[in-house]
Amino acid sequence: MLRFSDAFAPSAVRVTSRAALAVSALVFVGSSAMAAAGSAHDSVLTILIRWAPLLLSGFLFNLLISVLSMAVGTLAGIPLGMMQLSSLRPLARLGYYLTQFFRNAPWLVLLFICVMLLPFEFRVAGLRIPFPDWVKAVVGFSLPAMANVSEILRGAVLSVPTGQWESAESLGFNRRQTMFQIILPQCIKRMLPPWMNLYSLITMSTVTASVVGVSEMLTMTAQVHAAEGSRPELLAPLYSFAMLCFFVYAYPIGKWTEYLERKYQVKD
């Protein structure tokens, strides 16, 4: 019997969380001390607290990236996933392929190339629709999420014990009933913690968003770093600050996708 787990292993990708709260802490406290030492200038403390407005704002963006990612990658990830498990033998076998060349494509290369190939603006009836960067960084995102999305699909439709189709069909379900009534239903508390693990994944990763200039807050960390003189000792603070913040963020989902791996655990 397969296993859901063998199919997309959500331990495989959670976040390892307190080891990495106390190097953050440890960089942070010791770089803060060196900086009030060796300067003449305001602390850490007082920069952090100056520029956390702008900072926040940026993580915030980063946010917003994510979830729309994650939204689009679903919303696209799960007709994909039916694709694969299309009785329909070409259909499935191109499920399969744009799901696998998706997912193990490298994604700063898929977003390096929807920010640099799609167009800017967009012309219909005469009208200008502006396409922005960070627009396209959602797209870019959402390609190996969707991808990924549709393999969770596929493994938890398989996960379910074949006795489950069986049954449905001596009761007169005929295929398209037996998915969506019977399997599908079943398959939601199975695809939720893999789900959350993959969007603590992509809200990581959209940090790489600004190699390709989108004013994210790693962006505006370069920025305040600059903006303070680029003192070599800020950037550690600076910078674990920014780690901080998507621990913040990361941590209580990955102890939350814990919680609900043993929840719904799956026993055939």
Given for the second form:
Amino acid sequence: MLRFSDAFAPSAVRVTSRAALAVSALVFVGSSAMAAAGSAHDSVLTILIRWAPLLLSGFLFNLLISVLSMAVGTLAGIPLGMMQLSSLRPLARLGYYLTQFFRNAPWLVLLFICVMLLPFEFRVAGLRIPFPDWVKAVVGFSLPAMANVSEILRGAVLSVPTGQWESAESLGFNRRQTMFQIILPQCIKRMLPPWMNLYSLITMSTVTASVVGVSEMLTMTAQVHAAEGSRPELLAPLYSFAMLCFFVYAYPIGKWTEYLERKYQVKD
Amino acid sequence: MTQPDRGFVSLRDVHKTFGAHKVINGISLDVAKGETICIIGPSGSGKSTLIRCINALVPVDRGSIHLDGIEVNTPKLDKLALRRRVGIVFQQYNLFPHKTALENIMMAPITVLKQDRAEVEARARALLKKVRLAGKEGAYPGELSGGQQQRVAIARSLAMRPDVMLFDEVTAALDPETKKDVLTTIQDLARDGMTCLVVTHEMGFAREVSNRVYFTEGGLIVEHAPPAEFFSNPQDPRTREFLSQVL
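Same protein, different state: after the form predicted on its own, show the form predicted in complex with the partner chain.
Every chain and every other molecule in the complex is listed next, the one we just looked at coming first.
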């Protein structure tokens, strides 16, 4: 089967991403030019080049937190989703309530709770295991990621036509065999686009870790601004730079997600 | 209308309701080993439910269903023992889309019956040949036509070496051209002595292949007879009306 989207999507992605990049670059350069005009200080570009390594190291920290949160959230979310689908009623109920609890909590509140309530170190048999704020933040982001992955899994399993269960049952498969050999393998494709979407959202929200003092990009940007004398004209270029970094990272993921969505579109 | 004393498959006064809706309203029928029967009737007359009761996909409310001595309507039913002996083919094929044609056929014998892989594979290849799909071993369901998928589904059921085959409107979703291949496959099976229960709207098939035709309406068997008699001289006015609409 040749799908229309297979041939079409990649070029469309390239064209639109180029346009979007141009727009954001324009905003960035424009604001830099505005800041540079009529100023005796270092030019915005000089400032940005000076601080870029620090700002980018902050950005890398955002990515590290997002990747770890998503990994932990996925590893915990899959068993939680399976719990929701369990034929044991109490287990399914527990899975459902845990999922709903963390899905309906504001991410920032979960982050606060984790950062404030988790100890800064654990002692296991005389061994000190430090538990810095950024690790607590990973825990904080993992919780909503887990709940959302759980729900994505549940949705994917329920979207498999009942005929698949029926024919597996008629062939003598038990529930477990049906789930692992027939239903779940069909769920991977269905889960991938919403899972990637969730990852993008987590990535965007990692900047909220600045509120609890993690040295990620937003924190760094504020510190750089302060170090350059808190000049108001630097606000736009510095924060635009932060936005641009996230955009350059997340936009292709979004486009790729759209492409996969079209490719794996479930046909009745 | 004489019946064998005890059928290979025999239903006695089977009842089934879904909520307030009575789908099966006291059906009895007997099928001898090696016989092929066709069940016809208007939509919503309980034909599909009836056939699903026989392999315990749908539990019945009342009545007894026997398959070569296995009582189906009992909580002590060994479902696996029953399903090894009964194959079912559905209207929507329900092949596993992530597996090739050959893998679809091999899965159940390997996973459920724990049979030897090499032996199962040889059998699966032979079955594909039998349903005239040699060469399609590596094709995924999405790459096959409806008729081809349906024949893979038949082969998949046959791989469990059942004694009885149930067909639930298996050609209803197919184009006229591909229908014929599927019907020929079922006809071949019937000729080879497989016990077949076929729910169908294909009157030509019912006339040619079946040993007996059952007409159901409102969850009841209105009339049943050998096909020659059934089609040339229907007794009940409801049968006559139905036949006048479809023939």
